[in-house]
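In C-alpha cells, the next block holds one chain alone, the form predicted on its own.
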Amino acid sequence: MTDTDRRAFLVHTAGTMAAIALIPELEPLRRVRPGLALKVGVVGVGRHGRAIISELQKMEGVEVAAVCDTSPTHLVNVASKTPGVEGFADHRALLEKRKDIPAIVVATPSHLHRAIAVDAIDANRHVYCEAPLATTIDDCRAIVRAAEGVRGRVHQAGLYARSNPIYQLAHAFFKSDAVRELVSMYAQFHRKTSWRFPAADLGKEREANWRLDPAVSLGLAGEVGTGQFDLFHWFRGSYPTRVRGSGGVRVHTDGRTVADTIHATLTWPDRVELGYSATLGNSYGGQYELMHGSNAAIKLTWTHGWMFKEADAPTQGWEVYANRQQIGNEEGITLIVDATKLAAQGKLKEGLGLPYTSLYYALADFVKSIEDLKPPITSLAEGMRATVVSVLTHRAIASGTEQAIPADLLQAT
C-alpha cells in the first residue's frame, strides 16, 4: 500500500476511536489565487453542457466566459440565465478571438470531440475533455497523441470515478488486506428512460438524438460503460483482454437499431471477469459497481459506499466503532469521507451521501490541477483507455463475437 493510501485509510482520534480519514475534504473549492478568476470556456450546452457551467458556477472564482454550441436555441437558453457569457456558433472562433480564456471544456456529442479537443490543445489551453473521450480508436488516439509533449497545460479526460471522494475511499479499501484475493466484479446502470428528446431547432432531431445514430454512437456501452469500466481499471490497475457480449432493443421499438438493453462480460488476464448489464428499459438497482474479495465485498453507488465483510475475516479492531447500514439481509460498513472529524463531532451518520455531484468533483480536480500546475487525475491517455474498452464491447455486442483487447491497442502509438 502507498504512503497516499495508508493516509487515506485509517486513522485513530483520542486514542480510542478509529475512523475512516479521506483526502481531499468535503468543502466547496476554494481558489488557492483569490481574486484572480479563472475563466473557462464551454464546448457543447445541451443538457449535460448546461449541467457542467452549473457545476462550474458553484466553484468560487471560476468564471464560464464563454460558450459555444451549433444551436442558437442552446446558446440563447445558456446566455439568459449566464449573464455576460459570450456565446459562439464555431469553436475555432472562440479559441481565436477569446485568447483570455485558458480552459476548455468539451461537451458536445462524442463523436464531434476530436476536432474541438485538438484545436484547443493546438491552441495552448488546458482541456477537459468529456467521456468516452471519441467514439473511435483512432480519434482517441489523436488526441492523446496531439498532448505530448506539451508543457504547462493540463489536459484532462471526464471519468467521474477517480475524483469522487467515495470512490477515493474504497480504492484505499481496496489496496489494503480489507477486501483481499478479488472473486468476481459486477456494475450496471439501469434507467427507466428513452434517450430520445426532441431537437432543440427545427430540422436538427438527427443531431439532438446522436446517441441512437448507429453511425456515430457507441450505445450504452460506450455513454455509460466507459467511466464504469474505468473504475475497475484503476483499482485494479490492469485492464481486460477480452470481452463477449450480447443486446437487442427490448423496449424502445420506435425503429432505433442502437440496442436499449445490453450484457457484457469482460475478462482480466488473471481470468478473473465483469458482468455488466445496462438498460433503458427498467430501473431496478439503478447504477452501482460491485467487488467481490475473499475478505469483503464492497458495493459502490456514486453517492455512497459499502463494504460488506465476511465472518471468517479478521478484523482489524476498528469495525466496532463503524456505522452500520442494513442493506437487504447484510449489514454493510457505510464509507463516510470526513469521517474522523465528523466522529469527534458526535455527527458520524450526518456524512452518509456526498454534497455534490460526482462531476462537480471531477471538474474541481481539473481546476485545481491549473492553479497547481499539476498532472490530472484522469489522463487523456487514461480516457482513451476506458474508451478503447467501450468500443469493443459494442462491438462485441453489435456483431456478437467474442472481441480481443491487445494491450498494443491501449497505446496512443
Contents of the next structure:
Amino acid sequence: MTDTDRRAFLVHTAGTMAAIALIPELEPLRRVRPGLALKVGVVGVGRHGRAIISELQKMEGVEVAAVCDTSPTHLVNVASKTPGVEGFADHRALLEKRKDIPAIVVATPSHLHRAIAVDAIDANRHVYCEAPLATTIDDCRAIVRAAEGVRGRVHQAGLYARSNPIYQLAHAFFKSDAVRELVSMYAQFHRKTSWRFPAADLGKEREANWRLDPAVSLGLAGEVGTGQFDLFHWFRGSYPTRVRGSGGVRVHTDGRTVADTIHATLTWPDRVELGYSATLGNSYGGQYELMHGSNAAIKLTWTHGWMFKEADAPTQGWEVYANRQQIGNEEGITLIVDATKLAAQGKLKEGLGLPYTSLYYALADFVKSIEDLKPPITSLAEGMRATVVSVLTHRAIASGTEQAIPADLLQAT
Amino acid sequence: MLAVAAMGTRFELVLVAEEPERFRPVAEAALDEIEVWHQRLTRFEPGSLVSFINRTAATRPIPLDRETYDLFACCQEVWRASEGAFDITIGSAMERLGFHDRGDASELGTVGMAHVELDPDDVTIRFCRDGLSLDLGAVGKGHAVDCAVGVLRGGGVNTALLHGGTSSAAAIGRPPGSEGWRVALGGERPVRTATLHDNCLSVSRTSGRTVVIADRTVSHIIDPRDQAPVGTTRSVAVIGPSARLCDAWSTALLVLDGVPPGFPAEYEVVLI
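Alternate state requested, the form predicted in complex with its partner chain (shown: the form predicted on its own):
Entire complex below, previous chain first.
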C-alpha cells in the first residue's frame, strides 16, 4: 500500500459509523465481536476456492457461511463437504439474501472478477479479490474506483508475498542494505502440466479452460506472474517502465494459442532488469524469486528463504548464530522468522519453513484488517498496479514488441 | 502414463482410451487431487492441515471439511475394529524411534485414538490430551488413490490403473481382452499375482523402511499398543473396494499377525 492509498483509506474510514447507520441490515463491522465468528462468503469454488475454504477453516473465529459458483457440480461438491455452508449460483443472490455475511472472497476466473468485486463493494462488504485483479486495465480501474469513497470497509488484493512472514523478513534485510547495490532480479514459475482442466459440467469445456482462451486470458504472465511481479514492486518501492518478451507453444501442441512457455524482461527506471521465465513444460526449480546485490543475493521460494553473502561483504554480529544450509555449491543463511527468539530457546531449526501457506497469511491479514479496521496489507490499487504490469507483459509477449509502462497507467483515474 | 511425486513416493497412472489426449485433463486433475491430499496430510511440511491439527487440536476443536472428517472417522472405525492395531496417533512413537525428526527415545510417545474426539455434528477434531501427533503414513496414499479414482470415474475414464509407490493401487475396469489388471505382489518366487478389476490393493511389509536402534535394524511398522516395532518379517496384501481401507487393514494385519473378527467381510487377505 502506498502512502496515498493509506491516506485515502484513513480518510474513508473516518465516516465508518455513519455508513453503518445507513445500512442497518448489516452487522456492525467496526470490530468482530468476541465470541461471534466473522462470516465469510467465497465466490468461485473451483480448485482454488477449495484451497481458500481450507485455509479459512484453520482460523479461529472465522466461519465460511456461503459459497457461490455458476457450476452446479462445483457448488454441490463444496456445499456438501463444507459444514453449515449455504450455496448460491449467483453472487447477487448471496449479497442480497445473506446480509449477515460481511466479508466476500472473490476467487472466480480472473476475467469475471470485475462484476463480482464491484457488486460486493457496492453492497458494502469487505472484499478480498484474488490477483490478477482483472484481465483488462479498464476492469482493474473499475474495481478500484468502486472502492473509492467507501468508508470503513477493507478491500484487499490477493497478492501473497506481502503477507508472507519470510518475505517480510527478506524485505527488511533488503531495505537494511544487506544486499547493497541491486544488480539484477530473476523470477520463475516452472511446472509440468497441460493447464487444461476437465469441465465440471457437460458442454462447459471453454469455461473450464478460460486460461487457454486468448480472448480472456492473460496467460502465464497474468495468472502466475502478477504475484511475483508485485514482490519486486514492493521490495523496490517502484515499478518497471518498460517490458519486452517472447513466448510460444513449445510442448502442449493441442491447438492452443496461449503460450505454454514465456520469457520477459522488465526494466526499472534505474535500468535494473527483472528476468522472468515461466513454462508448463518443465518443473525444474519450481517457483522462486531472486535478487542479486553487490553484497548478497536473496532467494525466496514461498516457504523458505536464503541469503547468499559475497565473500567480501561485511559480517554482521547476528550471523555467528545464524542457521546455514548448503544449496548446491553455495552456503546460504536461512531466513527464519523470529530467529532471535528461537535461537534463545535453542529451537532455531524448528523455524525452518512456514507453519502456514502463503494463501493463509494473505487471508489472515484480510481478517485481521477487518477485526482491527485498519488498512489492508495490499490495497486494490496495488493489485491494479501489479495487474497492469502483467497485462503489458502479456501484451509484449503476444505481440513481440516492447511495451512502455507509463506512470499514468498505474493510476486508477 | 502420467506420474507425480507425492507422499514421499511416485504415483503412476496408466489410462487406456481410444483418444488418450481427450482424457489428459482428467488424468492431470486426478494427479492434482493426489497433490492436494499430500499437501493436507503430510506431517513433514509445517503448512499442512495435519501439521496444523498436531499443533492446535489440543487447545480447541478444529473445524474440518467433510472429506477430511470422513477420513479420520474411517481411521477411528478401523482402530476400533482392529482392537488398536491400527492407530493414526502413532506420530510421537514414530518420532521417538527416529523415523521422524525431533524424537526423544527416552520416553514413550503419547499414542491412542481414544484421546481423539471427533464431533460429527460440528465436524471437528479435538485432542483430549497434549502430545498427540497424527501420522497418516499408513493410510494417506490409499486415501489419495481413492480420491483420484473418484476424479477419474467422474471424468468418464473406464479403464485405468493407478498406484502409489507400488504399495497402494486401484483398478478401474480392465484392459481390453483381459480378466483384469495383473499385479505382482512380490515376495519369494514364484511371485504371486493378483488380478484387479474395479477394486483396490494394498501391500504392507515389515521389510520396507527401517532404522537402527541399539545395533538392531527395526521395521517402520509400529504396534501402537506398546509402541514397539513389529518384529517378524512378513508381508500382507489386502484387496477390496477402497484403497484407504486396504491400506489401513494391511498395516493392522501386519501388527496383529492374524485376522480379527472386525475385519470387513467384503475384503480379502493375501499372505505373501
